[in-house]
Each structure stands twice: as C-alpha cells, then as structure tokens.
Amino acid sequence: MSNAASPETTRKKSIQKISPIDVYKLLPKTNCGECGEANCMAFATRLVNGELVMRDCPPLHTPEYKKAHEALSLLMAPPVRAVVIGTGDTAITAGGKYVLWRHEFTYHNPTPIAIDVHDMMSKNELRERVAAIGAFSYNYIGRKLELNAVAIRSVSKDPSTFADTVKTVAGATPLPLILCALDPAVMEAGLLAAPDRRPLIYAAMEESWKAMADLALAHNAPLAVFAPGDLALLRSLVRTLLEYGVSDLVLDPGTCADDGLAETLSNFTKIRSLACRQFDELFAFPLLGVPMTAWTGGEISEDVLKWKEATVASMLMSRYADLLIMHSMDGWVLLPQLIWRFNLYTDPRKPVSVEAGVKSFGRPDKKSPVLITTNYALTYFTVESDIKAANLDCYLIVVDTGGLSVESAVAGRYFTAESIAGALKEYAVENLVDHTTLIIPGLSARLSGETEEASGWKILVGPKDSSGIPQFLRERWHMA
C-alpha cells in the first residue's frame, strides 16, 4: 500500500480542533501525578496547549497501554512531519509543524541554518571554516544562539575528490552534514565517507529519483526532493519516494533571489498551506531553502550579495522554510537570522522570562544597595549589563511578574507593593544587609509609598532606565 494513502498516517484534525477530552480519553486516567499534574485532565490540556509532550506521562509509554500510545501518537501527530539529521546531541529536527500562522499554536523546531563548505577547498581552509562555523556563537537575552549544520557541496564532481571533503569536515565537527551533489556516484562516495552520520542527501530529482533513493535506503538517511519551480514534479516525485519506501524527505521547490524571488515565497506558502489546511500529505515535510542562491546574482559588490542573501533567509524563514543553507559568515548577515529565529520561535503565550530569586553581582556585603526588577527576560538581561559594565557591587532581587516587563507588570498588578513585600521575605534579604532600603525601578514609582507600607522597608524611586543605575548610586546611595 502506498504510504501517501496510508490511513495511519493521514491526520484528519488540526491541533486547534483537538479537545482536552480526545486527548483524555486516551490517557490511562490514574491520576498518579507522575507528568507533576494533578490529574490526567489537566495533563490533556496542557498537552494540546503544547506545554507538555507525550513522554512526559510515564504510563503512557508501558506495554499496557500501546494502543493507547499509538492512537494518541497518531491523534497529535503534526500535519508537517518531523525529519531529524545527524546523530547524538547535535542532530537538528526540521519540520514537525502544526499550523500555518504562529497565532494558531507555537511553532516547533527552530529553522536549521547550514553554512556552505566545497570540494576544491584545500584542507586548511575548510578547517578554519568549519572551525569558524562551529565557534560562531551569540548571547540573546540569556540564551546562546549558533549555527546549526554543514553543507558540503561537490565542485569538482568528482566521486574521489568529494569524499576526500567529506572526510575532512566529518572529522572536524560533530555538526549535522548536508551532502550536496546531484550526481549518485559522488554522493555515494560521500556517504561512505561518513558512515554513521545520517547526513541529508541534497538531493533527487526527476532524473536521479531512484540511485538517490537506493542510497537512502542503504544508509538510513534523510533525502532531499529537489524540483525547481515546478510544484507538480514536486508531488509527483514525493509520491514515487514514498511508495518506493523512502519517508524521510524534505522538500526544496527551489530558490531563486532575484526576479523569482516572488515566484519562490508563493511556492512556499502553497505548500505549507496545502499540508496544514488540507492536510495534502505528498506537501507534509519540512522545507528547504538556499538563500546562498544569492550569489550567483551578476552584482560586483560582495556587500551587495551579502544583503541579499541576508533579506532573502529572513523571508524564507517567515514563509515556513525549516531549513536553511547559507553561505555567508559575517555577522550581520547571521545575527539578524538567528534573533528573528528565536524570536520567532518563542511561545508567543508565554514571554521569555527567567527564573525568580536574588542575583548576586560582584562582591556585596551587608551594606551594599539592594534594587529589585521583573523576571522578563530583556528588562533582566539589560539591567544586569549595566551592572556589570559598571562594577558595582549589590543585590538584585527578580520578581516573578509571568515574564511581564516592569511597566506591563505594574499596568498589570503583577508587579505590586505586596508582592515586593513577599519577594523581600521569601528570600530572607533582611539577612543579607544591615539595612532596610530598596530601589525599585522608576518605572514603577507609584509604588512606593505603598511598598513602604506592606514591607516596612525604606523606599528609594530609582531611574527609569538602567543606564541611570551608576550615577543614582553615587548621588543617593549613603550606606557607609
């Protein structure tokens, strides 16, 4: 039977129609806490809220319930499969998408971004690049963002020559490989040359599908499905790979960056449309796009080529692309995609927060400032930046506001006089310093008066922005 009409296979409902109660009714309903809820009910719905996943119900992975585990399996199944790439703690998961807008429900699996190697590179230079890819890292609000995969493409066409290449970056990164190359023959002996990898074949076409396929097979990896601007051989390709016996695919319709551009978003949309309003399966799979297309562009300047490739990644990226490769390593080419990733990314139900308590910053002792702020993620990150760059020496209590900012916590009432009152006692500050005064943000200066109140603390208003925090210390701060 084909898999493209499998009925195991074919989900029917989208996640916004999934109730609590489908959910629940497949669960083993013993309520004994072990996923940290307090029954099964509560479990379903964190589960089709995407707060939980199915393995954090232990019972639900025993032989008793099996059938239960498939048929919930099947239920929560996305409309967009998942396809994982490479092995151990750096493979990548592409795809595994719910829903075409990210109001609907949280996007899953962050974009991949893969940056090029090639074959006619000597060894020392694709060292130093691989080497560079793998050290390229930047901190956001608290977490590290990096780059992802290598894509090595064949130049040369030479079978020899590729594995050779091949060889070189698998020994020199544990990151997922993308082996590019149209021809079987070269990427045979790409595959050989890293066995053990799972590395994407990039990638079958109209006139390749089944020595690509063969190879897939036979190595247990991830194929490519590659049909420039013809979305019809597209499905017709997947269609023949998948009653072949090939089921982890990823689909690339083609990427141009110049006057296509138009053409390549539209192909986009249309599949991701099709796969998560119509649940098309022969369009259920991750996407893949080049924005490294961009050089072949006829521009002279490097930097005009580097812009491009820049602007189409962010677009592709917002039209569903689950995969990029990339060929540009500066900066501010990367950084914008990896910030719009994560942002993109994040629960948009839940903003990026950190975790409540006292901060500690240099060496503070029983006389040092004590201020206080909210656990959203930016407000903290940026408060502690201006700490730090000025070397002071003090306590900072987080408050769990829900990851609201200072001025939203307060319109909000989660940032209030009680619950700066309760901050103060449940981390025992007034063991900490010989003195009771606090520095709340000038954001939230109506809240003194009231806070002096609830805490019977001293209230100092400081400045509305970090930035101020140095220069206040100096001018107010007569702790001796």
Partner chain sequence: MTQKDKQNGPGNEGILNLAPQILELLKGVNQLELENFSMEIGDLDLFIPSGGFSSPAPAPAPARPRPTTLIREPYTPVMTEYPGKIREVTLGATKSGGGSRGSTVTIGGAATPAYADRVRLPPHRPVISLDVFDMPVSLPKVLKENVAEVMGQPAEWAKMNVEKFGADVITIHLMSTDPLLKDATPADAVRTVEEILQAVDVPIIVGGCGDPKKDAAVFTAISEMAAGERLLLNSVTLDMAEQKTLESVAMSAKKNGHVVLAFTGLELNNAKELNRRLYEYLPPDQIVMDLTTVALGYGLEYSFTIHERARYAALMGDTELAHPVISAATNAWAAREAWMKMPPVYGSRELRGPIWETINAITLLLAGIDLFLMMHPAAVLTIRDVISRLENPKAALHEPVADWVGVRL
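Counterpart to the form predicted alone, namely the form predicted in complex with its partner chain:
Just this one chain is shown here; partners and other molecules are left out.
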C-alpha cells in the first residue's frame, strides 16, 4: 500500500470546499439564537469562515445531537491534528492546520517556541534560565509576545539526575514541558517527577517505540516520533503507534542546519503537502523543528551559532513547523522569531487597511496636537500603540492611501499635499482645534512646503518613527 489516502479519508473535504450548507445540514436547525447569530445558516457561514467554533453552539453539545456533533467534528477536523501539551492556562496547542498555503485560509495555533535546559546544570542555573524564559517578552503593536515552553534534555543519561532536574524545573515554572531523553528508563523517571503536567515525551524511535508508547499511555502524555531523515520509518512508527493506541503524536523528521538543510525543508514540505493535499493520515500530525541542532556544529564563535539558529528557526516557521525547540536566549535571535510568528499567523483575509478618518486619543481639547498618518493597518497600529503607551491627548488623522505605508504612499503619490489638504477639509479638522498646526510623519518631510501652500495649515515635521512622538511633543508642542 502506498501513502495514498484510504477510502475513508478521500471523502474528507478541504476547508475551502466545505460550504455553509454542508455545515447547516448537521446543525440543530432550530434558529434558537443561543450562539448570538440570527439563525443556523448564519452560524454555519461564520463557522466555515473560521470566525466561530463548534463550542459556540450549545445545543449541539447536548445528547440529542450527539450524532450530528460527531459528524460535524469529522467534517470540520483540520487535516493536521491539534496536539495539546501542558495543562491549564499555559497549555500550548501544536498543529491544527487546515491548509498548506497561508493564502488558502489562514494558519491556526502559532508555533510555540520552547527553550532548552539540561540535567547537568546546577539548580541555580536552572532556576535562573527558567525564570528568564518566563520573563522574556516584547510589546508589539499592543500585543505581548512571549516564549511558550521549556525543553529539558537528559545529558547525564542518569534517571535520578534527570528526575531531579525535571522536578526543579516543574517547580520553577508553570510553562509546559518537553522531556527529552532517548532512554525509556530515563524518560520514566522524568515523567514521574512531573505528574499531571502532560509534558511532550521526546521521543519514540525505531528501537524504543514500544516502551515510549507505554509511558505515553500510562501518563496520558503526547508523544514525539523521531525518525531522522527516513520518512518511511516515520510513517511506520506512526502507523504502529496508532495501532498501539497512542494518537497524540508530534513528528520530528530531523532538523539539519548545515548541508542537510535542503533535505530538512524538503521533508517538512512533503509531509505537510501530503497531509493537506492527500489527507494522508500518517502525516496528519504537528511537525517539530529543532533549530538548536545548529549548536552541535562546533563553530568557533557563539555569535555564528546563534546567527545560524536564528535563520534556521525562521525558515522552519515559514515552512510548516508547528513547534520549535531553540537554545539561544538572545533577544536579537528571538525577537525576529516572535514577530514573524505573530505576522505569519494573522488572517490574510483581513484587509491591509484601516478606515480613514479622525481618531482621538485620551481627552483631547482645542489646544491638542493634530497628527496625520496613512491607513495601512500596521502603520496605523504602530502609531496608535505609541500614542497609547505614552498616554497622549491628541487627534490623529488617518488618510486613505489605499493601505500603503507612509514611505510607499509618498513614493506612490497617494500621500500628497493635496490628499492631506483634502483630509483636513473633509474631516473639518478646523472645528476640532483652535490652532492650524499639523504634524506630518518625518518620512513625508519633503511634502511640508507644498502642504503648507495647499492647506493653509502650518506644518511641523514629526519624527521618522512614531516611537519619537512623545519626545517630539514634549520638545516642540507649545500650544498648551
């Protein structure tokens, strides 16, 4: 038998092909309104668009609709299963992907990033590193970006040493754990040291699958399957483990940071393509990428290793990794990963632009400053986030530039003296304040002369980056 889908799975539809009617047929059709929608058809439409989830329909979860619930679960199940690691508020979900390409729908469950520790570290080192993992965060357009898990490696190969380390780490952080030990005896000691934490077990291999499967079943924990560079073995292990009764699996086809990088990317892509295109049930699991393999290369400088790890991590994130294990804790390595992850997992169906108009922040009065920017969503949210963070009282005019950023809109002549003058007039800004001074973005500085002529307003050239607005207003705004 080849890896072609079985008759059962060929009946499965991709998310783009599921129509609201398919869903409607399985709903209670009572138009009860408990979901907040006008009727069941409206609910079906929003469910298909990914705007609502099955949980939003309470009657569906009653015994009366048990059969319909099962059928709908099957219909709506993503071709890549979602696997939960950890428990409670900090639990992470890996996988749950509906599509191969982001533009086909949207990607779900942003790739959790785990940072490693190992069992030859002292208790103090462990506590310090674990605290740093939990504390690392970045405020990006009003969102807090963070790391998500701790991977504990067995370096000593000694069960009790590993158990001690797991115990220390588990006591020091609520974050989900990944236990990395290739010897089942060591793994068992680790699992016993973190009861009820539902850690990911890393990993079942050709020689160890049975012992690891027993541990996964005994501890109700998800299991990673490690078959480096051998997709047939990976499939064999998955088939065997499924038959054995372990179904929360995570796949590691191996990450190579050097000459094997091409094969790594190729394997990730093939696995995900087969899962999403052919509904291949043996590849229908989240993928684990391990950028920290870059550290085993023995380069002469740590900065070079970190550099390599950063590039491999971002490539794997773009190429279908649903979970990453990294070693570097440097901000310059992690920041681009956290931001790229946030961006990659936004909904591409959402417009690039925000509505044009005048926004007010804080409690502006007649003497408050008036700023202007473009309606590109990320430009607007960046400016908004900077204004809010500094608690400024001001008006912000948002010009329709067709969703272009300031720099592109100036170059493409969407943000011009005329469009600025037009916006001032259209939104009757002269009625909002009793001055006629407008602050334009620093990146549009060259429009200042023309704009003064076209609008009759006095133009102040603001900072090139909106992070400079608070300081700019302190130094240059003297209306109050």
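Positions refer to the first chain, counted from 1. These numbers were taken from a predicted model, which means no experiment stands behind them.
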Check: residue 362, residue 148 assigned to the same rigid part between these two forms: no
